[in-house]
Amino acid sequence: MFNHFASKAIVPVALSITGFVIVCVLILYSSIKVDFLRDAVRQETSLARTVVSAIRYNMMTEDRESLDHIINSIGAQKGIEHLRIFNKEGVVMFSSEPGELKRVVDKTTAGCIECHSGSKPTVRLGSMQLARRFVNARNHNVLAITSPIYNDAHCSAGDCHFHPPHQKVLGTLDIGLSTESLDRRLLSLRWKMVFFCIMVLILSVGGVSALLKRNLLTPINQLIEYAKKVSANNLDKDFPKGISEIETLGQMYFDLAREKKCAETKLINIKKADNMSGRKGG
């Protein structure tokens, strides 16, 4: 099967197109996935900043009851897996999960190690550095953001409590959102790209095969049939036309066949002449 010219012409082209399309689709999917993740991180960062702005007044007035109510209300919203605030020592002060209160956060985990990797905590990081993905205890995929709560003039000079001006970070808000929606979009995108890949392969391989058959394979088959006809001593110039190389081969084969026939005719005439000479001599 693979000894035929058609197989040798179409199979490598099909494999090349398949490999090229698959590589391009994988690169495109990876790029879109990164963009989706960046958009999700930006949205969650914006949400975290909104929550920090919403609770800042309650923190300055040390209204713990209202602050606890806000944290629980936001944490109960659909898609929010956890919401907690811990102080600069890493102790959870407020949380949508009551069991986490007063628990010390491990600073070597993702979301904390980015700031606490050095001898001194890093004050500011980019949103992508503050993001982390993991599977929580409920077996849910989570995208979490840790947003520092920075000190300002109202906090350092407030009447209710006092934070020195040199203390840059008062605490950290940690919010985690379910990635179910993002995962569904990525799954849908994967299936669409698989379908797109299959369609591209069918159309491209089918188109290339049709062009090869029309412009190359059919003329070659016609040349083969012409060669068989000429081999049967049916000499004519009705060789395949349209492709210069095929026409040249047809013309050459016709010329060779004609020269062969002429040589055979001469040989026959010579033999006849020899036979006649032999008879006369006898």
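Residue numbers count along the first chain shown, from 1. This one's a predicted model, so the numbers in the text were calculated from it and none came from an experiment. Rigid core: the largest C-alpha set superposing within 1.5 Å between the two forms. Compared with the form predicted together with its partner chain:
Each of M199, K260, I80, T248 except one sits more than 12 positions from any hinge; the exception, lying at the hinge between rigid parts between these two forms, is M199. Relative to the larger rigid part, the smaller one has turned by 22° between these two forms, according to C-alpha superposition.
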The other form holds:
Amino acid sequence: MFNHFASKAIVPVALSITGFVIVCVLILYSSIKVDFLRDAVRQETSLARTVVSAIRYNMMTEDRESLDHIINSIGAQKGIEHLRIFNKEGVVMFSSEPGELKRVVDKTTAGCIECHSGSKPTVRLGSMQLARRFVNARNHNVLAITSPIYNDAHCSAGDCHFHPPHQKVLGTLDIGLSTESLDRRLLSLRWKMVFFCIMVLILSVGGVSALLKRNLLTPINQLIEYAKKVSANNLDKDFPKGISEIETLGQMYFDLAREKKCAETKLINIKKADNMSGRKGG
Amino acid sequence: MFLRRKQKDTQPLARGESVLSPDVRRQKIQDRIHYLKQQIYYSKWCMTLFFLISFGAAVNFRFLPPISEQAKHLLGEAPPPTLISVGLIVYAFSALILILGRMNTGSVRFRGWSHIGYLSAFYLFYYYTGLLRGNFWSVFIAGLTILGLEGYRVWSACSESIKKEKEILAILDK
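What's the form predicted together with its partner chain like, now that we've got the form predicted on its own?
So here's everything in the complex, that chain up top.
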């Protein structure tokens, strides 16, 4: 199978084009995925900051009822998987899931370990380092952000309650959004790229095959048929035309066959003449 | 050494060899057949080695000890992932062009070993940046294409040469 002219010409072309296109598409997909994820993290960070700004006044006035109400309302929005605030000790103070209240967060889990890996917790991290992806108990893919609630002059000098000025982080807001729409977009992109690869493969293999068949394989087969006819002493000039190399070969076959036929005729005539002279002499 | 290698690379036997005795010539043809078969074996071994390295990369080299802080400090910052990806595209493109060029000249020598080094380096770069999981398939497909094409080139050229050499051997044996 691999000794045929067509496969020898098509295999390298198809392999190199398809392989290279797949590599480029995979790299492109990976780069787009990172961009999508970065965008989602940016949006989520902005949402977390908005929530922190919205609840700041309630925190300063220690209006727990309003805080609970805000957290529950935001947490009930479509696409929000969880929303919780925990204090510096890691105790959940407010949450959209009532069952989580007063529970202690494990500082070694993803989303916490990034700051708590050293002996002293890191105060500031980039947004990508604060993000984590996991599958929650409801079997939903979640992209979560932990946004620290920093101390400021109003908090440390408030009338209602007091935070010492040296305490940099008062607590953390943890918000998790479903990645369903992101996953759907990535899946759609993946299928588009698979179709693109298949189309490139079909076009490259199909194009090369069609060109080879039209310009080489068919004329060569016609030339083989012509050579067979010529070897069977059927002298005509019906060799394939259109491609100069094949035409030259056909013409050469024809010339060779004609010369061979002439030589054979001459030989027969000489033999006949020899026979005649032998009879006369006898 | 270079001349001998060059002679082995060119397909038919040198003209001067026609004056050699049939036994010597037979031996030379058998040596050449052995050399050609060896090139095909090399391509298969190279592909196997690549699969083994890729298997290690697929499991994120978890059998290796984690890179220590000291080593990380010594090695410095990881290159940006975009730069590694651009490097992979440029490498794959130039490797394929070179192989297609060699296919044109009809060279029978297998030259795939260096690609094992390059591809492993890409795996290691992605591993160091912590993005090997997301980029494993791009390096794997690049390696499969490059080594597959090189293997096909060597197999195709060597099979043709072996056939020719065997025909000469059959004539000598008559």
